[in-house]
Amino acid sequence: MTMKISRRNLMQMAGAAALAGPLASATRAFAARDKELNILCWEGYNSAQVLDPFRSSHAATVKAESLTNDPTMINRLRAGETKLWDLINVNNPWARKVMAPAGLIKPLPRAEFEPYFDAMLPNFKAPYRWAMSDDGKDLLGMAQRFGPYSFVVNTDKISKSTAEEQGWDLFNDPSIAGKYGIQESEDWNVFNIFLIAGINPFKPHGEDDMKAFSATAEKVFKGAKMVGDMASLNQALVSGEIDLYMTGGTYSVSPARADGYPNLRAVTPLKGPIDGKGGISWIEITSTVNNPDLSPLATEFLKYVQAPEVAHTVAFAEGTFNPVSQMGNPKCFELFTKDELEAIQWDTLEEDMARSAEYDIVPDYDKALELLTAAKRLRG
């Protein structure tokens, strides 16, 4: 049989071929993303201990990049990297106050994910404020690691009770000049300088507040024995080179405690200028990025890390050791040994968190950071 091909037939076939090209490419792209997951996160979630079992069970390529600054991660999404990442893991206010309003993340199906909060510690029960949109309608992410974060002392040099009672005023005492360190952590150091100056960091600040902040920053950086990362600060505490350091908490000191130095302890002051609270706590929220080609493995990973064994692995991933919200599940809690609970200061965790205001956004952060950077330069 001979088929006559008219101009109309030819145009129809050409159009179908043209349409098939993009559809085939899209199908191939989706199939590729079906086995690919990219995570932008704080350290711990990038650990092979956490990722390798997920890679194996899903036969997937999983890439995770760790940074140590929330605004930097968020700015990368703003710069167009929503097309690259599937999950972002940052501290608690950023999902609710910045990323969701800017359209950088996607809500999670509430019916599918809210039941996981039922197995978390009591403070995380649904609807958990920091996991929800401002209007309370959308679930923006999942909570897991958390902890108090103020400063760390060698209790052989400064007792826990003395540190708690004196709180941030310790750093105003001229007698400790040359005996403390400062961890390189810009946002937390901004918080702490405000607290040492007796100022709530999370309210708008006038000229007098900023002058006090500047003077305090210059004094604190000038008096520091060293400025470094948490590993070097922990080592300096062990060697006796310093007696205490800021900023620090369970996150920073737990590896040293696990290595056999229980005399090194994170301390939360009894009182302070944030509605009377002396410390600041952090809670990580992990959200799905508003990626136009979001990997279906993103939500699978969020479910995966809720499992008791995986949550325990996340808590003790290489690098830092931390409590996790899933410890509210007895099946998860029983996986923690006595030594592990000691490392993360479980004995005082509840009271430390109760004394802490939750991490929030500093209204004058850019100006404060500028003043803090100038104070660091004066140090030489």
The other form holds:
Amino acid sequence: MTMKISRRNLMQMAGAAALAGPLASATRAFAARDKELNILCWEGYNSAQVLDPFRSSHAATVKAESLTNDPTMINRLRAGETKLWDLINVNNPWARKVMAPAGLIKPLPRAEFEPYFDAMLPNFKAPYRWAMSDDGKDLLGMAQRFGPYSFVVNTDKISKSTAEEQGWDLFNDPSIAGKYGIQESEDWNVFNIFLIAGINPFKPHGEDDMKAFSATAEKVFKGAKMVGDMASLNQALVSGEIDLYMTGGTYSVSPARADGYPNLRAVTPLKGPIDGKGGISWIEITSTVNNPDLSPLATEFLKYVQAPEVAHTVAFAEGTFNPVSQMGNPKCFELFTKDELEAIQWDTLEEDMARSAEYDIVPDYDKALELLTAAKRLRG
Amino acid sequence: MSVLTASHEEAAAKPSHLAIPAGLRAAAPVILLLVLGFLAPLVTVAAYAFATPKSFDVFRSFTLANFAAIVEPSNTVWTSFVWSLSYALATTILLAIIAYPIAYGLNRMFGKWAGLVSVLFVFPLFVSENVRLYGWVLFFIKNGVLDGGLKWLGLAGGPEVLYTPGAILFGMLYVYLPFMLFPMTLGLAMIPKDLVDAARDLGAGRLMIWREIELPLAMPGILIGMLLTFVLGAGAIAESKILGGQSVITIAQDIEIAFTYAQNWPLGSALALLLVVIVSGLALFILSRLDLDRILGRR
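The form predicted together with the partner chain is what I need now, so please give it after the form predicted alone.
Let us now look at the entire complex, which starts with that chain.
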């Protein structure tokens, strides 16, 4: 038994070392971890603006790797990299529904961290559902960036009200073929294809649902002018190649709006099949990894990003610009300029979030992704 | 005591029998580096291909389920293989035709300008492939450099080429040109000018000189260029993503999806292994059909 466990550990460590390369060797180089911190995150938290002040105030080596989808990050921990990372920053359902049950993250001291939620926007007051374990006992992470994420239109071509009223049905309209793009963000595209088919993505699906999903995916991908990253899609919107794109929201369109294109706008449908809601929103939860040798700086960093100035920097770090829950604190809110609020569509943020269901896990995601990938291949 | 002495003598004698040759000792760091950096990742990928689907049981499980899933009749991943191999083949053939005159010119015609022309072809390699491809997007995009420029001149505007399968081929031709051009240029440099002159003196025409002397002597370079281009082209992904707007899904993208959104490393590894086997198999097959000795001038 001992032999088996040690071999397994050895394999996992070898795998993690091969995957993480330089970071793994860095980990070994420092016996004590009180001066180093490794963060696995969405882009923004890896920016120098956010990390440098923390590095200098703690004289610490902070390494952050940014990825642009949740499944890959969770997979890295599952592959044995819990020994490597101290913090993981992913969207809301993963902490309580996947990572905590799988033992990939560890809870935070409630007494120490819950008071921070009191200074956040009203929706985030403790106990905030997505930050808590399923049984409501453990605090699994901290909330910061969030936003509605449905689709983006050029309001010079399609008015905001038309887009909101028609909602996902816009993509069922044959006349729009060749005028829209699709973001290469397959987990979100799975949600959207279900929504275009008029089906709630977060419920278990029968055979008929999957047939409708497949047919809708084929039609939507066939009709798309392009599938690409958000920078290409924003560029295509600006140039007039396309009039709208899915998946998109404040996260994807805010850089273009900040660059002087306020006519590009994230839109949330007025209604839809998720208990009446048509939009989907995301909220990032940052958790401490179940690292056997967790850096003491992990919890320090979580506190550091709560400060109004740092929260504002996180909101406008390089890459994308997003609202943060700390905007509930007037000291944080007053740091946002009029242009910054305009870029993140603060004027309609509350109503957009109210019309959005929160990101959740699709029970039959694997099958749906297979059908979606097959539909994509028919584009050629 | 005598036993002890004997065993001491044996121990003293042994190292000389097992002594590692100095060359091997000196090469050990490089061998270690190659084993760790080159062989280990390949072995890991190969091992993952036989692991239980959607698991991390590498080296602990053995199944052919990943390959079974790939060859299942309902699975359309074969279309991605066909697209990738077709694009690689088309790129190789077209680049052979495009690069040959340039390589010929660099060797025989450009004279003192040959160095500058070479630098012009090398220079783009200093810039990331993605950045160069995004540059082409800005060139071809509606109201971009081409379309906007033509409209400014009062013309109708540029053709709609962006986000089409043709744009992918263009991107691949652009990106892989140096990989065909430089081995080919070296190959053409191997042709002794005296041999061409002698053939001409003996009455050979331009076509005969090209077919009987230049082409066979330059063939090692041409073949290396074609192999490099084909292998790189088969794994191409950025061209289809950036210029092609994913109008075609390549096999590299299917592998990426398996490793990321699908959380299925074993399936991704099986696809990668299959691609390696197909590409290396095709390359070896083609090489075996060619008389390498004759081509390489050993006979």
